[in-house]
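Taking the form predicted alone, here's one chain by itself in structure tokens.
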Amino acid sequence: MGRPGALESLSPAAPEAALVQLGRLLQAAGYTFTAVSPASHERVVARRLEAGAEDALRQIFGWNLPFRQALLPPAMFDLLRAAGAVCELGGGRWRAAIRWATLADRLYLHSGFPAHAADSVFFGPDTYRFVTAIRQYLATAGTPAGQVVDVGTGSGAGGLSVPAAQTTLTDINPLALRYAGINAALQGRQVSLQAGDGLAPVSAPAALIVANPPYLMDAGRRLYRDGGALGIGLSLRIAEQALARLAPQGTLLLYTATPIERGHDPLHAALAALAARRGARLDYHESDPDIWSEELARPAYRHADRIALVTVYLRPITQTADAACRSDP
């Protein structure tokens, strides 16, 4: 079931709440950080053992570090608590249970480091090159005139890098909704949460769909991470889901990754194919030829020669474009 985004009509006690108004504070005291890999993040931070006076907000709440209560100014971390939000650690240390990354001077909530837990809500290095993707199509095609749909939302940063009217983020996870909510409502948006697996809530047709879904193939299932057979189950079954739901003029945008194997790689054939079958227009595009090197020491990419960015535009080709390119000049 659906629900708005905007949440300035829950109770000032709401957790919800009280993340949103911790949000606005760090965005009057000027907080900025970026989120890198968390290969990254562990090397930076096994350099520290707790967060300092100097810069302290963003070891506390960019780089995670245990810190003591003094750091923080009362009201964010009466905030914190509030929230259930924060961890005590014992003598004297407490460790938010929560990040915030700044993508484009808009803030955003995520999950704590390590992102070890199967609902985790991830964001980092990948979320700013999906949203760089979404603003190069935008700068060429437009603003979308009907829906848009942030598949596998997350954060909601792709969704809401789209100044569209009507916005819909969906995703199985219901912290990752919870989340993407209070992010909307921190820039002022209103949208709808859609709970559900895919594009399966969605019904009305969309003008752009974006997805950034998990394309990996993770031994511990985290929802963020595992994207199915070979990495790119999920990655296909909403593609196929797609051409269902776009409108006579709409877009795919799929930002996602395939393992090359002996040179071969799956998801293109996989995604030509399904374009030949459902008479689709299909661009595809190879944005980076190595990335997430260190998986390729498991088991599971043992006969890959590199993991692949790629960028795919899918769109449906309809009856009236068909019928013209048939028609007598």
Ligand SMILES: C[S@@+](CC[C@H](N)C(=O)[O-])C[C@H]1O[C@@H](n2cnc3c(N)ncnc32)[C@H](O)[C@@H]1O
Given for the second form:
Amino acid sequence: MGRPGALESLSPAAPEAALVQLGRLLQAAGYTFTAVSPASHERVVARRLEAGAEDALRQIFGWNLPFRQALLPPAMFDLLRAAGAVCELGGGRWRAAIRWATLADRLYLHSGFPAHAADSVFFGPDTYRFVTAIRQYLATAGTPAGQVVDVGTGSGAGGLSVPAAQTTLTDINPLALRYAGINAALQGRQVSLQAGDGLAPVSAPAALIVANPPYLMDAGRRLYRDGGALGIGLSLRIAEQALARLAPQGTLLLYTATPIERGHDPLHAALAALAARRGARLDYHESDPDIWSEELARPAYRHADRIALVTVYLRPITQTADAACRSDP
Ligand SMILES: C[S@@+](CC[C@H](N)C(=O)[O-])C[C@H]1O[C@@H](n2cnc3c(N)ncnc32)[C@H](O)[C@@H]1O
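Which structure goes with the form predicted together with the named molecule, now that we have seen the form predicted alone?
Okay, now the whole complex, with that chain kicking things off.
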């Protein structure tokens, strides 16, 4: 490029630093974008061939439309290149390989559209609903006193929405942890990033564990989408692991979904059995009776009537509480 400016002031081995700097420039420019479902995204971008001058940043970084270099401020273009996050399409057109979304005035880096790669980093309508559930919980429970863990953190939006002194973000996808680290840096947050399966990397007791794990049976086995057996395998594993890691007054807030077959909810049945076995308290709410209805056309869902979105709270029943109950007349 040979132009003086952002590129030259960066260490060449610092794509993370370039992305943090790009995020700061977008924030300074007042950038906002609400991430939508893949189906809505596809319909909206089908309306135009490339980004235009009006609303250019949202078209480039939100909708991921092809763009001409002159549309982007040079410093932003240089940072995109320094991060290796732009593809040359030919004919003088480029496309950002990443997206930025906003949630509650905060900016989140996530994967470019379409998110077909197995290691894509998710951010979508479920992220907004998940964070709303966390906020509702915090409004009554208050700020957790102790470690907060967001398992399957993706961009980090769930864990970063909790104002905790000690935050651990875990994911099985290293790219998710890389993006979550960038998003945390943008918010000036110190977090611990832990790679691994479910809660395996977490040993210290947690005051609050939040999770929006994959909950579908995904033929492509994408990490952000495939929830294992019936789509609920990972949710159940997280619930089991959480009971071994929650502090006595701790809570697991699990935002997930389950197939319903002839009125039977396999996730509720399995969680109720787990809670009974482990002496835990289960609160289970169906928050949407019918999501991802297009999945019902797939062979994996041939026996399902619907897919229900649920919010689950699981709490250990403490020794003290048990003892108090037993000593009641
Ligand atoms: C639906 S995405 C949600 C991401 C984020 N929590 C949000 O709400 O935007 C599910 C996330 O779980 C991660 N994941 C999938 N399998 C996992 C596993 N076995 N252990 C930990 N994380 C996992 C994926 O990589 C992905 O980031």
